[in-house]
Structure formats: C-alpha cells, structure tokens
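Heads up, the chain below is alone and in the form predicted alone; it's given as structure tokens.
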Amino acid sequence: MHLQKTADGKTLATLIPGDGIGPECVESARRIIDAAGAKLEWEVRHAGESVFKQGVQSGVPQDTIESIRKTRLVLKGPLGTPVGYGEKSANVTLRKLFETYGNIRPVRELPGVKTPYSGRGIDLVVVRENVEDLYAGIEHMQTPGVAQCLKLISAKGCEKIVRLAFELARAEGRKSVACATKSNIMKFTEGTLKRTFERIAKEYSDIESWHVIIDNACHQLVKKPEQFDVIVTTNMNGDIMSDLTSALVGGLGFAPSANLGNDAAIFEAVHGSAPKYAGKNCINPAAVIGSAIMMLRYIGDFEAANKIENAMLVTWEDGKVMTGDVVGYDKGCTTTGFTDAIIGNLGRTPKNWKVRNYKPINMPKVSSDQAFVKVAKRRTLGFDYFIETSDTPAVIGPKVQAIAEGTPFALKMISNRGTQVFPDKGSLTDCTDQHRCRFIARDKNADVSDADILALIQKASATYRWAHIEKLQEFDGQPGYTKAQGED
C-alpha cells in the first residue's frame, strides 16, 4: 500500500475525531503521538452522528472519503447514529467502502487493571472477518411477519482473512491460531471458513492450528482464556467475541483495533461513543491510544510504538493516575491528566511488563478474479419457492402439488422456519406466515432452464404469493443446498 508522504518526509494521517467521546481520546491519542516524535501530519476530516444530521445519509461526507482514498490511513474516534438519521452504521460504511476486510483486535493483561482473570498471562488477538457475513447488511421483510437477513460468506473472503490471521501471527512471533465457526450448523456459510482455514493452515507448518466450534469457543475464553494465542472468525462471531476478550482485561476502555486493507488501514477503539460522559474529561482513552500504537507500528515507526507503549504501561504499573473506570469515577483521573502522565512518562520502561517484539505484517496477496471458485461442471436440479399464506401445511400441500402437475418439477416438501411440514412427519412447529415449497426436476439426471422456473413460478403466483426463489444447483457434483430439518 503506497502511503502518502508530505514535502519534509512525514506520513499524511486522516484524523477523524468522531462523536461524544471521540474527540477528547482522539485528541489525546494526537499529543501523545506528537510528544513521542512520531512523523506523522494529521488532515483532519469529519463522519457519524454531526454529519448524519446535515443530511448525509451515509453519514460520510465526500471531502472524507476523498481523504482516505489520498493518505490510505485513518485515526478515528467513534462514530454515533442517531435516532431518525441515516440507516446505515458510517463505522461499517468506512470498514466497507475501502475494502478494510480485517479487523484486528489485540486484548492484553495490564498492570494496575484488576479483573478475575489477573495473574492469567492473557495476550490475544481476534482477528475478524470485517466486511462480509451478517454485515452486508441485507434484509427484507419477507411477509409482515417474517424477515430475513442474508449471511453472505466468499470463498475470497475467508482465504484473505485466514491468511492474514496466520501472517499476523508470525509478524507477533505467536504459536497458534484458533478458527473459531459455527460451521456444525451452518455448513456452506461458516463451513467455508473452517474449510479453508483447514486448507491454508497446512502451509504454515511453523504455527499450531485447530479448529473449536464458536460456543465452545465462548465458554473456554472464560474458562481458560490463557490458552489462546490468535482466534480468526466470522463477522458477527467477532464483534461479540472481541467485546467478550475485552471484558477479561478490563472492559471496552482497553480495546484498540485496526481495520486493515490491501488498499486502506483505519485504526480506531472498540468501545463506542458514549455520549453521556462526553465534554466531562473522565474517559479513559487508552483504546484510542492503542488503536494509535498499532497504526505507528502499520507504517513501520516500530521506535515510536514502542516508546509509547511502555510510557502507558509504566504509567498503569505506577498506579498514581488512574481513570475512572479502574478505580471509580469519583477516584479517578482525568483524561488529559491521565494523557500528561503518558507524556511524562515517555522514555521510561516497566519494571514487570514488557512489549512484545513486532514485525512488519505481510499483507496476504490473493487474487482479485470476482470468479474466485472455478468450477468444471453445474446444474439446477430445482428450486425453493418462498410463499407468503396462512394456510396450513395440510391445505398449502395439495394446491402446490396440483400447481406442479404437467410442469417439469414435482414438489419435495414444504418447510417452515426451516422444519418440514408437508409431507407431514409429526412434528409441532408453530407455523409462520412464511413457507418454502423445494420443487426438484421429475428427472433426476436434468438440469432445468429458467424458463422453466419462470414458468412454474408464473403458475404459481395466482394462488400464492412469493417472496422470493432460490435455485437448487449442484456443483462438479456437489450439492450446493441444505435440506430442511426432517427432509430426507
């Protein structure tokens, strides 16, 4: 990624300073980076909740996004969207506009910072699937009183995310990567993760892998959280799991990311707003600070981070400035006191903690081909046709099936919530007003046109109405569908 240089040398940083309490922990993240004599010039540009409100849907004006597409690197506070305003969040909007398709999220026992869990020797990464998942954010409301949202997973996207886990783990001289799914359930979406990362984790035969199904994932993290070393997910899976990782630490106030890209790299905290605290100069901004180490250490000032680093680590292992959510916010300090100590202490070193040995990440190269999977031979063996009817399944069966007579498709069954109902197996499903009919080819061996679909669903549509269709297809032989639950 070419960064962009000014005239005497220094890296060009787009500053965001964000809503309630981003601006106060931008700006002490701003005097701490520029006490340590980092080379860097800040272009100070605006997005979320202010924004929103003069009308910008997206919450992200144009002279923003024209700055990142300039300098390729970002600082920002946390974003808002209030109430009325906008629909989309401009946190996942910036994530997804420049193709930041990883989110790193390091957790890390601190000095000072008291949880159940000190004395544990906690030191992780989550490494996040960032851009795809749940958080394509496609949805509908297929009847009134059904909705859907489409989890899309690539097979591009999991190769870039495995293997940017693996690389992290090497640039940290860490011993394990984790591959956290909830692939037992969710074959194609989640499975694809798992089955990639099974694939490229025999090319980095210097690092323990294994795969742990997403729940259990959860529960050993409280239970023996020291026995992770890096964890790469999905994209919902990570937003929960980095929010629990941070809690074993010490809370959100802790919990620096960066958003890294082939093209693009935003550094910002995890934790949100706040809006309540905002103006009272309370808040810890230490995750602000350490999305700012990690952005030092992205460009290479490795001297800088460093020096940084051990000034907030000696500054916790002192205990004399403490924020408010350490030690309570009637006892604690201040957020620009707690910035000055820092300054104060650049140069200095822990006695009992030390910064772990970081090396340049080698960004993954993977193929920018949008046919990433290539295949040799397919087919559409049917399709499922979502209705919308509050019939029952008893009377839904024999219209459909009727429906079907003289056409090239017969009808398999009809499912609810994902439970077959019709042929009727017993079960007690409480229906929706919601049904898949799955009509497969009469001949088994046929691959049906779209006409034919087109057809059927043309028929159809005079007794029910739909929501939406999805081809049945099957890939060099593979199915590429699920049955319903109870569906033989």
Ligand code: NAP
Contents of the next structure:
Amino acid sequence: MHLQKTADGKTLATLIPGDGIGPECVESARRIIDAAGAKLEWEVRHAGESVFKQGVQSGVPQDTIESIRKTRLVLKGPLGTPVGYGEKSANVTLRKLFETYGNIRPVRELPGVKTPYSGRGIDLVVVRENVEDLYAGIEHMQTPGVAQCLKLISAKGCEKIVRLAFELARAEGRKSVACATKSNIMKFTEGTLKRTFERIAKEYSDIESWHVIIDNACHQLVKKPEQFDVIVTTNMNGDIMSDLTSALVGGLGFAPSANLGNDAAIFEAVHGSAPKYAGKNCINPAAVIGSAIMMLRYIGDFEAANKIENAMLVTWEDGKVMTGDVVGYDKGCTTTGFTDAIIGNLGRTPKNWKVRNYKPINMPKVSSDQAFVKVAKRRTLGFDYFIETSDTPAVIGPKVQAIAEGTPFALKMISNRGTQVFPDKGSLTDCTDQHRCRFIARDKNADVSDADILALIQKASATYRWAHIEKLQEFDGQPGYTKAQGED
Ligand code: NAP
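Moving on from the form predicted alone, please list the structure of the form predicted in complex with the ligand.
Let us now look at the entire complex, which starts with that chain.
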C-alpha cells in the first residue's frame, strides 16, 4: 500500500463524482465520512461522460491519472459510457491503468430490506478478476460479418485472484471459497483458473474449497444462496454474477465494491450512472457509502468504518427513512434525507445486526515475472489460418489442399465457427465467410519454422484473403490448442 499523507496526518484520496446519479451518491458518502471523523482529505478529479464530450478519447484525463498515481486511493461515482463518444469504458480504463486486479463485491441480507430471500442470512462476496478475460477489450472484425474478442487469461492473473480470494476469506473470517468457471468448455482460459484454484487451495487448508461450473453457480445462487461464502471467478462471469447477487439482497442500490491492486485501490458501487434518476435526489446512495466503508477498512480506519456501517444498519433497522428502491419511489425518502438519517445515527449500534469482525487483507505477493510459467521444451507443429471466403467448404478444401502440396504442411481440417466442415462429417453448420484452415506439419516430430509458415501464408494468400493466424504449439509435450468440434 502506497498511501499519501497530508501534513496534518490525513490520508489523501482522489474523489471522482462521476456521471448520472454519481455526484449525489458520492456527496452522500463524503458527508457521512466527514461526519464520522475519518481522517481523509479529498482531491476532486473527473472522468467519464463529461470528459468524453471534451474529446478525451479514454474518458480519463491526465490530471485524474496523475492524482491517482499520487494518492493510490480513489472513491468514485459510476461513469457512463455514452454511445457515440469514447469507445472504451472509462471504468475499465481506470481499473486496468492501475492494475486493480481484484474486484471485491460483497452482499449481505440487510435489516428492513425485504426480498424473497429475507431470513436466510445471505452473506457472500464475489471476488472477480478485474483486468483480464474478454474485458481486455481486444476485438477485431475478421470479416465484415464476423467479430472476434480475445479472451486472455494468464496463469499469473489467476494466481493473484485466487490468492486474494483466500486471503480475503481469512481476513473476514469466512469458511469457504468456491471457484466458479466454465472450464468444462474453455479448458485453457477458464481451465487455468480452475487448475490454479485447486493447486492453491491446498495451502489454505483452514478454508473449505470447491469448484462449481458457472451456470450451476448461478442456478445455486438463486436456489440456495446461503450456501456461498466467497466465490472467485473470471472477469465477465463475475460482472454478471455480482449483479445477480446484488438483487438477492435488494438490488444494485445496496451493492458496494472495491477494486484492489498491489499499488492502488478504487472504491465504487457495482451499479452504473442510472441516468433516469440523475438529479432527482431519490436514489439509494448505500452502495457508494458501502464502498466508502470498504475504503476506510482498506486504509486501516476500522473504527470509522464500523461506526458508519452500524449507523446505516440502525437506519434500516429503524425503518423510518427508507429509499424508493425499497419502499417505492412515491413513498421513499430523498437521498439527502437518507444521508442525514445515517449521520444522525452515527454512534448507535443496531439491536439485531452485527458488523463482521474484519482484519486487514494480507495482499498476496505473486512474482511479477513476465514469463510466469517456464517450460523446458516447446515446439510449433502447425498453424491455424483464418480466411475470408464465401466458397463452400467442399470448394475451399481441395483448393487449400493443393496449395499445401510441396510444403512441409498438410491441411488437417477446415472449421467454421469451431465446427469441422471439411472433410465433411455431416454437420449442418450454417457457414459464415470466415473459415479456419488447420495446417499440421507432415513430419509428426517437426518444429516448424516461421519461414515455413510465412511461405505457406504467402502462397495461400494469392487464392484467399486471410484475416488471422494462430500458431499450434506444444509446451512440455502438451498441446497448447484445442480441437474443433468433430475434429479427430
Ligand atoms: P445502472 O446504471 O446500474 O442502472 C440499472 C438499474 O439499477 C436502474 O435503472 C435502477 O433500477 C437500479 N439502480 C442502479 N443504481 C441504483 C441506486 N443507486 N439506487 C436505486 N436503484 C439503482 O445500469 P445501466 O442503466 O445499464 O447503465 C447506465 C450507465 O452506467 C451506462 O453508461 C453504463 O456503461 C454505466 N455503468 C457504469 C458502471 C461503473 O461506473 N462502475 C457500472 C455499470 C454501468 P430500476 O430501474 O429498477 O429502478
């Protein structure tokens, strides 16, 4: 942790009001933090919609980046991604710029917030990997009608998020960590998280661990959410799952989050800028207040954090001042009214609800070696060559076979969106104009050279426009690629 202190001993934090309902939520949290006596000093900076509209393509101006580089601590409102302005989400940009690799999204049953699950004691945390996966945002149109998004998952990224999940479980006195993946389908990407989890779980024998396939995890979350404690998962799975978990306890208005990294931390609600409620002084600021509470714990001010959490629980337990998302917007209090009520309740403790006993999280130390996984042996045995054509597989196949004649490669198969279509195995594939030709070295033990690959690409490109290539490699004798559906 690299926190910045002011001359009078306060912790400096960057405050980003955000878009839509953001400024109302952030102002509420700021007033409560100040009233609770937390020693924070704010540096207000901007990001998101207003910045996109000024022409800053990333949505994050340089003075905001510089402030965060200095403070390493951010409380922010949601940022909108308006269609027609910046292409990238400013939220994702901030998370990635500061390598906040772990997104912690807790939900718990709350007093006075009636849901179909009330009384079941839901109290769980989704630990979402925050900088990899499909949200790396590496997208390309391979043909005018076929888009690709690269799902990048690293062994190092998995190690960091899995260790963080177990460390969080220890810090919060939790009993189990479930790992939710789609490793049954995506053996390398999602599978890396599962394998890493199963290896590292052995080091945390004080905590129960289990793997669950993500679709069943969602099913189980709706059916029996109280069985979960900590859930660790990949970026997109975690994004979707944590909106679901927020709904179990009353909705997005109640779901806080922390984006944690080794060098910086960003605290924000799970929800977005909810533009239809902007400026109406009616939304629930609890998610941003909850995020501020997480921030206070992160900087070690457990006293102020507990004081605010207790005051918020008392306010709900009293049930006199409830926001419109709980009781209906015709009957709900104002955002400022809810804030005032919490401030008025600072120092009180709820009758029937307890604040968990938190300890500081021991942030995992994982090697920053870029070559995180080392292998003794590797070889390239072929390549996948993606072409654009509206020819049928029956036409493409013989043409590409002929092109490969006299080269070190033979055509093994052609697939369309992952299904083998040549040689024909009887599939009913509705082909697009993007085909993958898999070339394998004729010599089964060859380690083919780049020059051989490039020579074949050069030859083939005279017949078909190519869009993409991917090497087929083996690492320590294990294939580093999957087969197409139907491929032998
Ligand atoms: P959203 O802003 O989260 O709002 C979806 C719905 O959630 C709202 O219509 C409202 O439900 C409820 N809600 C959200 N916050 C609430 C609060 N504080 N109090 C009460 N109810 C609340 O999602 P969206 O409409 O899909 O996204 C709007 C913009 O936010 C987009 O530009 C998106 O990119 C951005 N976004 C930003 C972040 C972030 O900054 N981290 C996260 C997500 C989305 P009801 O309609 O049922 O009342």
